[in-house]
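Presented below, as structure tokens, is a lone chain in the form predicted alone.
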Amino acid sequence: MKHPGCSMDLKQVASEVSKKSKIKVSPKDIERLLGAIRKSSDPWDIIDKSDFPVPAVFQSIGILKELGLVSVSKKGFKLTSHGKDIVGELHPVEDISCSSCGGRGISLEGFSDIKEKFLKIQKRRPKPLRKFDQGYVTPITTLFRFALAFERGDIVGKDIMILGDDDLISIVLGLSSLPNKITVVEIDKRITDFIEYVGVREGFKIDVQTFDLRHPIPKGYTKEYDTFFTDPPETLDAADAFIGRGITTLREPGSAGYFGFTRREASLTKWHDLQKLLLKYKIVFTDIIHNFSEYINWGYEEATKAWRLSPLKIRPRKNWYRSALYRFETLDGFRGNKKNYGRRNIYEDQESSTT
């Protein structure tokens, strides 16, 4: 398969990358990568613009380098003169999303008081820890998640469950005074202590439990909530554990769940498998918003697989990790995940790169 503006066989390159990386890569992925390299030389920016798993991106660059199409230097990656001739008129990757909402399609205009308070409060949050695979989103992302759920009717007067909350959406919910009840289930006691402290200081109540979601959710939380939020690690087991636990907490058909899932550590094949897995629980997807969530560089990049794989050891200069935001609703006969994973590592697979 040759792109109209590219004399190179993208299908052959994709096949070679898939074989070497053991991650399914498409010709479209290679096309987008070449467009990203035309636009940027920074490895982390190229990952962001390429929008497929990090290990496969770096494997692709290695193969393109062997073919003499890409050069690698201390300044970054760039197309060689031969690469430019081969790529031809291939369109560079452009970001033309709305500058006001970042492509999210909603506004924060009605929440200026909450925004001002939360931006101050979150500055004292605990730093992310690698052992918990933590990496929190920008505070603006958290506010937009809240605003989207508000718009969809999933906040006002609702009982809300948050499964893992290093993003601190429970604090935004508390500051809003709009939900009926807020519960947080989180493994990191630093975070649960911080949320409880803020709740007491700001005068709102949050039920907080320090808990490992590899184990089934306590019975007292099942079928008790209208809405849940979670942001699972990007393996199928971890997503099933976090999202499946969330579904067990939901009260009735029409209840809503929100979760993030990225392309940085998940191929479209994994997205397909995740969607099949979740549909078995009798839910229906209502929204998938591309690159809705932007993550702050977590500070332990040099200890990650992505760093080991990168041919250039350059720390990120700007945020590069993003994920799509999914929303779904439950249908008649819905069910969740009550499987016990024990102490098994469910946080890494072939496509992982930030652990």
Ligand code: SPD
Second form
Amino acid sequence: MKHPGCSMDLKQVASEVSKKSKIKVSPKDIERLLGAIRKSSDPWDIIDKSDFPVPAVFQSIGILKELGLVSVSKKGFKLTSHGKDIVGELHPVEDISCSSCGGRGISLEGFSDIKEKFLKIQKRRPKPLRKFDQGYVTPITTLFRFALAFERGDIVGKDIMILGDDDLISIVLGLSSLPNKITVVEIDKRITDFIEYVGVREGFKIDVQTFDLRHPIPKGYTKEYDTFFTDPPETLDAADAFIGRGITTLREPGSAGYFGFTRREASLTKWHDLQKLLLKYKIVFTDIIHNFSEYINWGYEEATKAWRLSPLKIRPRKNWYRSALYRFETLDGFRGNKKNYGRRNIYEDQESSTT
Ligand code: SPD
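Could you switch over to the form predicted together with the ligand, since the one displayed so far is the form predicted alone?
The complete assembly is shown below, putting the previous chain first.
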């Protein structure tokens, strides 16, 4: 079937990519990829704009190249003249999000003191480690997460749990003096030490535990919190472990959870599976904000599967990895995840590529 504005069969390309990459890709994904190549030649920027998993994007580029529609050179990915003819009037991918909030729908105006302090403090943070799949968000993203949760009524006077905190939201919360209690459960002792050190220096209290979330959360933390934040690796097991554990820490119906989930390492089929899995815990999604979180390039790109798969070995020139921010609330009868994953590698699957 042909698409308006395009004389090629996007459905057939999508089905070939899905077969070869073993990742479910739709004609819409291919349409966005072609729209992205109309706007940019940089591989990482094209992935950002295409919004489907890296291995499938590179597989698509290979197929489009074979069809003579795209060229790959040191200058990047480009539509050939044949490609331009075929793609015709396809929807161009443009970023027209609000220039003040970056499409997040929230303002940092009331938090300039916290912003100034946090931007300074975070400069001395530990660098990302590959063994934990770390890659933190820009400090502005962390501030926006805080502001959104503040606006939704999930911060002031609340008991707040953070599961994994290389993004350092606990420090923003501490600087605000607004929550009643802040707890961080984090596997990396460099991070828990840094957070504790900042807490002592800035005069706020944070309860910090160095802990591997593959194991069930200790009893003292269950049903004790009003709000939690987490940003899990993108596999279903890891998301279930981190988010499911977060739900066990929540106190009552109407408690809130926040987590990030990307499309750079998760197809919409995986999104569907994740949403189904979480709905079984009796929660309801209240917000999903596209591209809310922007990640700083983590520094170990060359060691990753994404790098191996890329037909062009060019380091990213700007941030390209973004994720949606999910918020949900618990309903009557909610429950979380107490499964033990032992020492299994829960960080990688077919669609992931940045570990
Ligand atoms: N592996 C480096 C990039 C990691 C980014 N993680 C994003 C998690 C979003 N849920």
